[in-house]
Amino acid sequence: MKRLLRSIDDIIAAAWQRVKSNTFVTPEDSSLFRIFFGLYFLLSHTPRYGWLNDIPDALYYPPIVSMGIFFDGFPPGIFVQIANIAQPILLFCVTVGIKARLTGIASALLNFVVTTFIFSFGKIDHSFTPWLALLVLSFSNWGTRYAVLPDKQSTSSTHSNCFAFLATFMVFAMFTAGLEKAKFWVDFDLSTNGFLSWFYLGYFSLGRDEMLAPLVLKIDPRFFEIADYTAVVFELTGFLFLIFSQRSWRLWLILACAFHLANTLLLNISFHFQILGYGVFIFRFSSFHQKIAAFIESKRAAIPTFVSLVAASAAIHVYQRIDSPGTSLLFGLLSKGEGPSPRLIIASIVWLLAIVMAVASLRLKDEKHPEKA
């Protein structure tokens, strides 16, 4: 019995390990990430609380299995107004690097807190992924690098172990999706399909009929059964790829980035902010990194203008929820006029340049793991 136990436990360190080698990320890499992670969270992500304070105690439900169920209403408003001014600083600091794991940290668990209460009156939603994403990268060396207060060194082995635990977290997450999806798509009924019963509620009941949504209904039904299970065998084989070689988690990252692309074209579903969890795997920047240090060591003295610009972008969000819940400074800006919601095209945007990069990090070479260089 020991005997066998030991040799699961073998193979247990023998998988993890090829996922630390094969999710690797070098610092440098990690911490250019880290600059492009908060102006996206700044510019088009920033979370707002305030319109917490509209609503009324009677809707409070939390789940069971949550810290609301400690609490008899939702927070008081000094609370959410602390937290609403607090998240932009604090996302300032992650990006420009003062202390960028604490201030990491510290953003990842004021929303999971507030998110508690989000999720207490029947409000789900994805956000969170790019929320664990942040708390497991401070933990890293994202830090350490292009920072005005750089966080301390940590291990390579701690380093490591963060990429790997979230690409762990992002396959499991599309397991869990596909595990469901397999039960009622998979059927070998072509009178029944999956993918269309999420585009007719979308299309005829949401008003999601924008981008190319209305080619759908231009195409054989038939062919959306062969969509509905190639969605499934791409959710549920997300480990073989992570486990086998790096180049095959770069390319279950490219089909993933495509798969989101889809969505948003198809379904009007853009889910833009998940670029935040795979993007750390897909800029790569290894092979030119002498180039930008030259760059930034001969512009060092735009570098408090940057550092400036980045806390304008933070300043507009604390002085918007003085008096208001806040908006996003992207989205904010662009106003819907005749054609498709500014949201979609730069989601379609966002996902058509990572599947770019994805590609081009096919080209580079496997990056070494410092435990087995």
Second form
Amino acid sequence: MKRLLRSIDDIIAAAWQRVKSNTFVTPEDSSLFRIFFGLYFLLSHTPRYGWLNDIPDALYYPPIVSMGIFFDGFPPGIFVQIANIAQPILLFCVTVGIKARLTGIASALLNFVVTTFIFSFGKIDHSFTPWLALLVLSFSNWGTRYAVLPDKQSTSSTHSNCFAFLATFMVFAMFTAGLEKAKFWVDFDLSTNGFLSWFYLGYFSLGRDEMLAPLVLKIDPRFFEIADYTAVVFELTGFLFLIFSQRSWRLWLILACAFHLANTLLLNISFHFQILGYGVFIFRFSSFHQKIAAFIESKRAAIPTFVSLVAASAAIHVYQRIDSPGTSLLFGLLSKGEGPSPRLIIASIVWLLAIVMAVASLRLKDEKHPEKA
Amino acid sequence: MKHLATFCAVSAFLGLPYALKVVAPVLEPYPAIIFPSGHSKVDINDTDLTYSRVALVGFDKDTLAEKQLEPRAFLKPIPTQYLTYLAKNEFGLEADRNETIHFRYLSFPPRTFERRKPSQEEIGEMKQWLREKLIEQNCSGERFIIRRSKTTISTETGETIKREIHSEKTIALN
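Complement to the form predicted on its own: the form predicted in complex with its partner chain:
Let's see the whole complex now, leading with the same chain.
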């Protein structure tokens, strides 16, 4: 029995080592991604909690299995206001690298606490990927480079474990979406369709008729049977891609970005913030490090200017939130006029760029983390 | 055995919340690493599609004629995506707040979970909040209707073929 358990332990150790190797990102690359991550959050996805003020407690209906069950109503206004103002400040610290580990963990935990109350209207939303990435990557060395107040270096094992865990969590999340879909969508019956169920409801009932959505109506509905099977296969097979090789993992990421691009264009469901989970594995900046170092060396004002600009965007959030719930800077500036909404256009560009970068990363040599090298 | 132990712990961390959701969707924990499946299907031979909608209907303050309320303004600052769920709980005013948990795949009998009941003071506050929302939309602050209707549309032309009221509940605010 002991020998059997030891063999299983060895198999798991070998598999985990492969996952670590396949998902490895250097501290330099992850630190540059941290800046992208923070900027993306500050410009387009800064959470707004202020609206939770003054909601009658009779509406408080928390999920049965959640922290919310221990509370008797929505949090006091002062807590909401502090959280609403603290969040952009914490994200500013993450972006410029002011103790990014501590501030990243605080930011993610604060969001999980406040969203417990937000999801106490009877519905749980599933937009947790960026926060999960923030929480997990905060334990890595992403705050040790390109940082105003760098973090203490973690061991290389801890660093690589973070990326392996993040990748595992993401493919598991996709797996949960695919498992039940498989039961219903993989029916080998051309007369029923799952993709079109999403499409028709969105197009006719929710006004999701922008971008390439009108094209769907011109295509033979039977064609979309392929979409049903493709979605299920993609969602269920993440683990295989993850464990096989670094290249296969990148290939799955390309499929993920293509999946989201198709959803944005055809279903007008963008989930653009998912890029904050995939991005760290896609965006490779290795060839830029020397150029960035040379630029910083030659332009002494570059860092103070950059920090000031990020601080300014955080300050705008804080200022807005003093007497209003606040806005998302980028989408707040681009108001919806005629034509497709800016959110969908930006999301399409983001997913397209991600695909291009992910394809480019396929051509890079596999990176080895120090334990394996 | 370090790796085996870690594997079991991570599997439990990921798998147990998902298992809870699978056996009883109402038990979906938060936070948990779970994505929604959205596994509904349509029959593509049907040239029509039926979907349900929740509408809020007030009564014009002058004529007392029915008037469809604008959900975004009525719920503000709560996002409209929560309308269906708020309507299900009758905006916290439903008499029975208990939740019955039906289990799938398991032969457990349904269990009733006692939800927190709002106090009389909270109910009064809620009614006042709703009254103000109705008055903002030039409606009488005495009552409004939560109306569930089924709309059938043609998937070829997009035109509405049929709209019928499925159920309605009048919420009195006096």
